[in-house]
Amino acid sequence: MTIFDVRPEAGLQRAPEDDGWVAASHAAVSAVLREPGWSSDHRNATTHAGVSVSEIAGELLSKVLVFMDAPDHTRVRGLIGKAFNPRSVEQLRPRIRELTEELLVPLRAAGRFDVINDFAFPLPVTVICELLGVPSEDRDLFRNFTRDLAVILDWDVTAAQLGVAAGALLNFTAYLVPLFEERRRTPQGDLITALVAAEEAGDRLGADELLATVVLLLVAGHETTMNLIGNGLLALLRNPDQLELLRARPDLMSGAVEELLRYDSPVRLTVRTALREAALDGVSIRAGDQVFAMIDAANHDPAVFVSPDVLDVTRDAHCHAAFGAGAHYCLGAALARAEAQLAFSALVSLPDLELAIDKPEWRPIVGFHALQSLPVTC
């Protein structure tokens, strides 16, 4: 058995060789991201849920968004949350339906496309690079890069893994430190700018803290992004009376784009750490003790959803876990709506979309569930 074969219905569970423990319930899984106590830190763990890295590991990763601690956490994210907020993302929505329709006019005339590669990867990457200040020309150069600097977001995570992601944080500072310098030189309006003078204000953000945090968002802005567009059309091709409905109903995209994050999450799971003793599901977790947050399975919980491995597009799906919750709720989560609502809005327009493959090709990467591929007509 292994941690995804855990139903929600179950429990807490002890993981595989007693090491930590699996949160799958709704109600289990909301109460390690939403409670105090929990930990995102990996250096505060006495046992090790699936993540065991190097004392050096674990410094490097500290200094990335997603496993901070406040008040570190609250103070880097309050940098940059503005630039994702709802007011700030409606804004963009021009710019992002604008890329879509550019992307699609020559895949239409194709006849045959790889949504992921040609479609769901450039939209979100673009956005992404544009918002930030790289040049959008150089997105192709971040493709490797990104790939394998996402496994440190992952929680099965091996020496050899590190050492491949260690090389491409090294090509990504190769990059981006001279772009910081031209930033100090020549400052724009973007969010690199913006960030470059928090570090120079020396209080605010550090040097190395500059490097992780910009990289994080190069990967996270489109990494998700991306899966939450592939893994959201197969189900939709695989389920053509929810397909055929949106045709007919395009006021339900945005409930529908909810839908889709519950019924197939591009991220399974996260890992959290009791900082003082807790009781969860009634069972006594010690300090030091690391939790499996099953987001996928608390996302098809029976005692939240009815149905719940039913795909249906106008079901109220606002409470699913797929972004997260409390303190590290995802912070481009209204990016990722706007962006998930025009490019689906746009591919289910196509009216003779069809899979051109029975079992497309899913990525070996544990912690999220991302396609490597999905060949379509149209």
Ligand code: HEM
The other form holds:
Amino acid sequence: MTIFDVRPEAGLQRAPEDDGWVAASHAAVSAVLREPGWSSDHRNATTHAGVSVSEIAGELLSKVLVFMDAPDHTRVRGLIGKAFNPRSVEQLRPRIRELTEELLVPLRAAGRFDVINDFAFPLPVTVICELLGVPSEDRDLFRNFTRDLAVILDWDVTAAQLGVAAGALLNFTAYLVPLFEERRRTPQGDLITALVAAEEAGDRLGADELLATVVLLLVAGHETTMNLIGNGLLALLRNPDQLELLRARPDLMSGAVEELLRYDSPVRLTVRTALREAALDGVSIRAGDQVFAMIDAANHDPAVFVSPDVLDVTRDAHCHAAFGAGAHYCLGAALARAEAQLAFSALVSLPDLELAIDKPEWRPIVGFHALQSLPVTC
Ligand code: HEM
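Counterpart to the form predicted on its own, namely the form predicted in complex with the ligand:
Then the entire complex follows, led off by the chain already shown.
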């Protein structure tokens, strides 16, 4: 049995090899993410719930927003929050629409394309590059860095894989540091300029936090949105009645994106550590124990969602946990929603869109649910 077999109805379970706990119900996942007393910093853990964080990775992760606790978390989040608030994101919509069109014109003409490589990857990566002020021509570099780095969070990582991840980080650093220098010399109106200025002010952002924040934004800014577009389109193509409904009723799009996030969540789990003894689902947890918060299981909890395994673009799915919850609620949620709404609107408008293969392949990675490729004809 793997942690992914745990059903939301089962209550709190021991993780394999008794290494921490698995929370799969919507209520338990919400409690772990929202309540005080739970840490995102792996260094507080006495178990290591399947995640093999090496010393290199541990050092790196401690500077990344998503693995920080207050007060450092509050300080760093405050510095980047404004760029991603719903009002700032609304201003990006025309540019996202334009990029969507630019990408789809040649694909429509070709009549066959890979949704992941040709559309779902370039769209969000170009948006986040433009926001940060990183040349989007270099996007293939980030894609490779991201793939190599992502194993840090995976299970049973070999020394060779960790070596590759450490190399990717060095390459990422060698790429970004000169860019920071350039912005220091010649400030622009982009997010890197703002972050470099915060770093120069000294007490607001450390040099290593600056690097970790830009890497996080580049990685988080494309990987998960790409997977939402892939997983969501596959779900629609496998449920043609829902695809038709969405074509006929474009007004359903914003709710449909929430349902697609719920139905096949791009981020499958996150991990928290108990800072003090806690009770969860009536079970007592010791300080230092880690809990896997199973986001995808919570999103299929029958106590919250009627017929959870049915895709229904008319359902109210807003209380899904696909963007997490509490202090670490996804900072890019408004941006991801805008990108997905515009991307799905464009894709469903292709009249003859069909899957070109029966069984698309999934990437062998634990924390994300991600397609390798999604070939379609149109
Ligand atoms: C469909 C797309 C996305 C999904 C499903 C997603 C999911 C998540 C989840 C589940 C978390 C919480 C992790 C935890 O609590 O441990 C998170 C955090 C975060 N996400 Fe996203 N994300 C998406 C898109 C984005 C985008 C487009 C960006 C940035 C441009 C972004 C930036 C972040 C950041 C910076 C955090 C850390 C927030 C914090 O620790 O305070 N995400 N995301």
